[in-house]
Amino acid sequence: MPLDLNTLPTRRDEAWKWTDVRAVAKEDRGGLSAAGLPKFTLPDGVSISEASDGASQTDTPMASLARSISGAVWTVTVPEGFNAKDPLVIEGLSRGHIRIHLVLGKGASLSVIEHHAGDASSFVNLDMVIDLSEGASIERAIIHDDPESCLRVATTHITAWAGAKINQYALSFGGDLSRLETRVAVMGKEVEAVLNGAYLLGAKRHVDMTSYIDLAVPHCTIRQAVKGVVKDKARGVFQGKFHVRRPAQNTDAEMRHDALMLSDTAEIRSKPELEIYADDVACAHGNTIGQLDESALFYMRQRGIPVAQARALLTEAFVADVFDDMSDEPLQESVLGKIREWLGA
């Protein structure tokens, strides 16, 4: 059944005001009304199953569409106490509506690498649910490298119980219109989360990095750092919110968004938010948008470094530090290599 485009979010929806999906989702896009078929490379000892339903899905508008069209939920299960030596690799996220459910048992550990690379002129709607049992840990690397004509919405809802650890690193080069959204429900004490990312956009590419962290229990630590670089007529969006409920005393949470504008025609929209009801917390957020440091450029040029190379080196140094704590060194080097390739360094 063809998708009713009127069900898609528009700029009239507050949470989507800078990412108007309906305006870009034309009827001739591949995958608009079809189920997608992801590809999984599983570590030994990790199982996968396909069911017509079963995962507790998110309540976002795009999740509802995925439920109605995808027809299946792919559930990956990591047993209690299991430490996966190799990463779970998810590919094939190239078109259509896709639902994935990751379940980590008590004390389990998993590394996940997601390659988001769509087909030209395609529509991709990924709805992912991650359940972290007590003491479970996940390191998630998201590499988003779509063609310029691809439209993508990827929404992840993470539920974290006591002692769970989340390390997430996202690198996006945007697309015709794209949104990478992470929603975390912190349900147990002493959860630790790092939610870092970077976007590098040229031409008329667009990416929206949105996050919502809901803290309902005490003694949790959240760190979020997102950096962006835009040039030409690209559009970058960052929306981040920490919702600290009254029981979440002793929360320690920091959010930063910093971006560089390399042309006067590029756009950045940023909305960091704190909503705090607890009275014994350490929460902060910061936001900066600017240009490269001209004095640093002058210093490098005085020492014989060509201006293009100097700009690339300064931009790489600005972006790369959000990936410093990745535990997978070859993957970290691959991510940095993609950044250098984009910069032409």
Second form
Amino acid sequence: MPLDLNTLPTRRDEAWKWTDVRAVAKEDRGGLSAAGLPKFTLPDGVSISEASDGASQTDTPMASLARSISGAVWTVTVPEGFNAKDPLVIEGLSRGHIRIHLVLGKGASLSVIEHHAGDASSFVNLDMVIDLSEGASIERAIIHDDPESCLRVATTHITAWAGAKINQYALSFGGDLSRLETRVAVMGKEVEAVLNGAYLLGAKRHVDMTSYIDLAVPHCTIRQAVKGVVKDKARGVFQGKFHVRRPAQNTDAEMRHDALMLSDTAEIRSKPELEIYADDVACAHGNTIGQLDESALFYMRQRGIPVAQARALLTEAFVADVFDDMSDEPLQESVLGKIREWLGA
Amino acid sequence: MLKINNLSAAVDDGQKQILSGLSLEVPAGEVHAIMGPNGAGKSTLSYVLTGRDGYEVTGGDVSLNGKDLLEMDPEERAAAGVFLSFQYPLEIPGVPTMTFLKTALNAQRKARGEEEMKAPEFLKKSRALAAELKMKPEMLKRPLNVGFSGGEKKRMEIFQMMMLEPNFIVMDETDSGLDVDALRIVADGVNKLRSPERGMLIITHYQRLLDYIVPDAVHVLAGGKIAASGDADFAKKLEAEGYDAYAA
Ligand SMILES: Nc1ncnc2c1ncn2[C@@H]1O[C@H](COP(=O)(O)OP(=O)(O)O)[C@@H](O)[C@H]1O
Ligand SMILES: [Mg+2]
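Could you give the coordinates for the form predicted together with its partner chain, as opposed to the form predicted on its own above?
Starting with the chain above, the whole complex follows.
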């Protein structure tokens, strides 16, 4: 059955007010009403199965679309105590509706690399569920490099039990319209999460980095730093929310979004939110939008660095620090390489 | 070497005239000092010479070895050999000092059609120089000037100057923030760079620096122009008597 375009979110939905999927989803987009076909490279000891599963783990409008169209779920199971150097690589997220369920057993540790690279003019709707059992740890690298015509919504729902660790690093170059959403339900004590990201957008590209962290237990630590760079007529959206419920005492949570506007025709929309019901917490957020520092630029030029190169160096320095703590150095180098490539273009 | 002829310049979108008809010549091989009261326009002169945005030339001309400097972008002036040691050196977060300097050096070389300096030679040269200037090697790994004290920043300016080997040097209050030991180290470095092909303009508030770097001529900048000139002893007289006699 073809997808009914009217079931897509529009800007009348508060959570989608800056990312109007309905407005750019045309009938002729490849994959609009089809299941996608992801490709997995599994480390030894990790297994995968495909099963049709109507059970609803997730409840967003995009998730129910994925459920009704893709049907099947790709379930990747990481056994208890698993620990390997090789990452799980997910590719082929290029068109259509895709459901992935990643389950990490107790104390398992996994590194995941996701390549979000779409086909021209396609529609991608990824609905991913990640379950982190007690003491499990995941390092997630999201590399979003779509053609300018691609429409993508990628939503991840993470459930973290006691002592779980999340280290997430997202790099996005946007697309016709794209949204990378991360929703974390913190269910057990002493969870530590780093949710960093950067977006670099030119032309008329759009990316929306949205996150919602729901804290319901004490002693958890969240660090979120998102950096944005926009030029031309691009548009960057950041929506972040920490929801600290009453029992979540001693939450230590920090959210930052800092963006650089390299041209005044570009746009940034941001909405950092803290909703706090616990009384003994340390929560902070910061949000800045600025330009490159003119005096630093002059200083560099005075030393002989041409202005374009000076701008690129300062911009790279601005963005790069959100990736400082990636544990996989070659991967980190390739992320920085992509950033440099964008800056050189 | 450097010829400034009847130079006028304004800041604040041309609203505020700072230099009005300044003329000065620094022949190759000479070191000239510029002294003057606070707010006289000494830093303004250094920015006009190096092409900073917001410092608008409203008249006159400046040439270096016969080439019109005012026509050039800041990076072109740097490649032509103009170096400014900043009164307030900038911090460049996220850019390691060595990366910054190697980029700068090779950009200048490229602009001049010279070959790049390769990493091993660069490292060797910078290590030797850091030792000479008594700089901690860690300083070179840190982002440029970030978290440095005032004195460390000034020393870093001299380090960059000696790495880049410019042929015309402007030093803007390099002595402020330096203790006597640091001052001596810096002065030794500067003196080593003195050569028949090189010219220097040393802007300072205090005569003290000129005990270590003895200038060929001393000028007073007041009222937007060179109000008086003399030899090295003139600096001592200025410090003793102040600038009141030259007020605009
Ligand atoms: N960018 C600027 N915008 C506005 N006024 C400036 C600017 N730079 C300098 N000035 C003004 O020009 C005058 C000269 O300043 P400056 O060149 O820094 O003097 P000096 O270095 O001799 O102390 C001062 O009145 C100062 O406030
Ligand atoms: Mg000054």
